[in-house]
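Here's a solo chain for you in structure tokens, the form predicted on its own.
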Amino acid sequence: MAARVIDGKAIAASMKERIGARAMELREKGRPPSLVAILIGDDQAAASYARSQEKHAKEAGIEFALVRLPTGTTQAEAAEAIERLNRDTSVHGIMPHMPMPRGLDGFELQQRIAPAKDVEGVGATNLGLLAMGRDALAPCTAAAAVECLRSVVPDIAGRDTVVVGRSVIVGKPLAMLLLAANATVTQCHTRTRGLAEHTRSAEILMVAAGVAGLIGAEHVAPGTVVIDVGTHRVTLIDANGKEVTRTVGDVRFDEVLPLASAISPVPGGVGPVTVSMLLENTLRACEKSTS
């Protein structure tokens, strides 16, 4: 039997729907959710970022502004911008763009918004909380995956889970938010030793390595659930030996399509629903600042 195609894009329409909906009533009450994303410099990819969280946002009514900064701005003047936005009641959720100008700390800019606002889910605070199993904004990517998961497997609680990777954004949330659904979590890493013997023994995998194909046949057990998290730009040689660029991800789908019970593509899978997870935090701390 042919594994399930996690449709992505399907999960985060329905997710905006719901989000719209809530939008709406927090709208009646006076109170609309809102988004403020800040971008430093001209990077072209960052700000079609920008353009499309603007339309994503919209759709599911929640009101967006993009704050433009000149690329010679100084750490100190975009930390008062992000101070700016900590103090304006009106604002529930700060996004900075990335990559940032040569000279500017992301990192430490990141630090700096007001945890209730730290809608990507990247700052010490939320990190520790979910750590703690806490209630917190959790990365979005983290929270995409799972969600994804759930649409196939409702129910985690007790399930083998392999987790391949390990960054602070996504491979560690990512382990926690499945031990908080009470899943049995492994996690490996691109220096695990005999990486496939541990793979080979999960119920659902997820990858975040980082890695463009490093997972494929071998690293399967028939019936798997996988969930893809890379997102690579690579460039191919097609059938006619012409050059081609193509998404990937970090496993390689047409060895592991045959052998998983589902399994998220790239693109497609994961990564429409990290947009509507965005959204979908901006949400709850306009909700949370409202209560």
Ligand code: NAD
Given for the second form:
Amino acid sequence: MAARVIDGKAIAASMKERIGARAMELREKGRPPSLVAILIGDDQAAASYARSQEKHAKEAGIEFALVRLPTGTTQAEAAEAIERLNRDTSVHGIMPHMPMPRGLDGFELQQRIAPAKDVEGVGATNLGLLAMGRDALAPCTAAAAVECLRSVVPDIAGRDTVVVGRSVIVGKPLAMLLLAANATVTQCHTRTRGLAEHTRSAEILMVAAGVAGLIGAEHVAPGTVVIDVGTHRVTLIDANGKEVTRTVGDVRFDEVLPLASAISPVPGGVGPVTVSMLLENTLRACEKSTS
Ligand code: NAD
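Next up, can you give the form predicted in complex with this ligand of this protein, since the form predicted on its own came first?
Okay, now the whole complex, with that chain kicking things off.
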């Protein structure tokens, strides 16, 4: 039997509805949740992402503003923009768009964001709290992958779970979130020997390797729940011999679909939930703030 396909758009929409209801309560108390994105330079993809963020934020009743800084902005000027937003009590979430223009240290700027406003969950404080199993603003993509998983496996406790990838913003926090939910976690990476042996032992397979089509039928045991975090734009030749551009994941969807018990597609899986998770973190930051 083919796998249940996890509908990330539906999960994201119901999250936005819940966020909207809570945002309305805060608004009525005169504390509208507010997210500010910072865009340095004129990267078209980032500008288009910012426009889509604005649309999603508005749909969820979250105020959104975009601070645009020119390409020649210095590290000190960018730092000052972040410090200003840190001090502004009407702002609950700050999100600098990456990548930044050459010459700017994006990591250093991210670490300047006040932990209470670090809604992407990429600062040392939030990652440290997450590692300690404490309440934290968790990185949005990792949290979104867990949200997709919970839509088909509400109780993860004790489940044999394999995470492929160990990046600071996805793989590591994903493993930490799964551990916090009492899963038994194996983490695979580029130096793992016998990847397929590990992945075939999984009841739950979470893939965040950043390699298009890395995981195929040979990696997946029948009945596995597969969550694909990877996102890649690739150019393919279609059945008519025409070049077409498609978004694909780290998992060869068509191969794994007949084996898995549930699978998140790309596009339409973890991606849309990630956007809602940023709004959820903004709402939580607002709820916790005293302003
Ligand atoms: P990254 O390149 O920083 O990290 C990839 C990790 O995978 C590394 O830890 C590496 O050790 C591991 N890896 C790479 N090749 C491997 C292999 N052959 N075998 C085993 N492990 C391997 O990437 P990232 O930032 O963690 O992102 C991972 C993927 O998730 C990318 O495709 C990215 O585009 C996607 N992503 C999606 C969203 C979303 O909203 N859906 C958000 C962020 C990232």
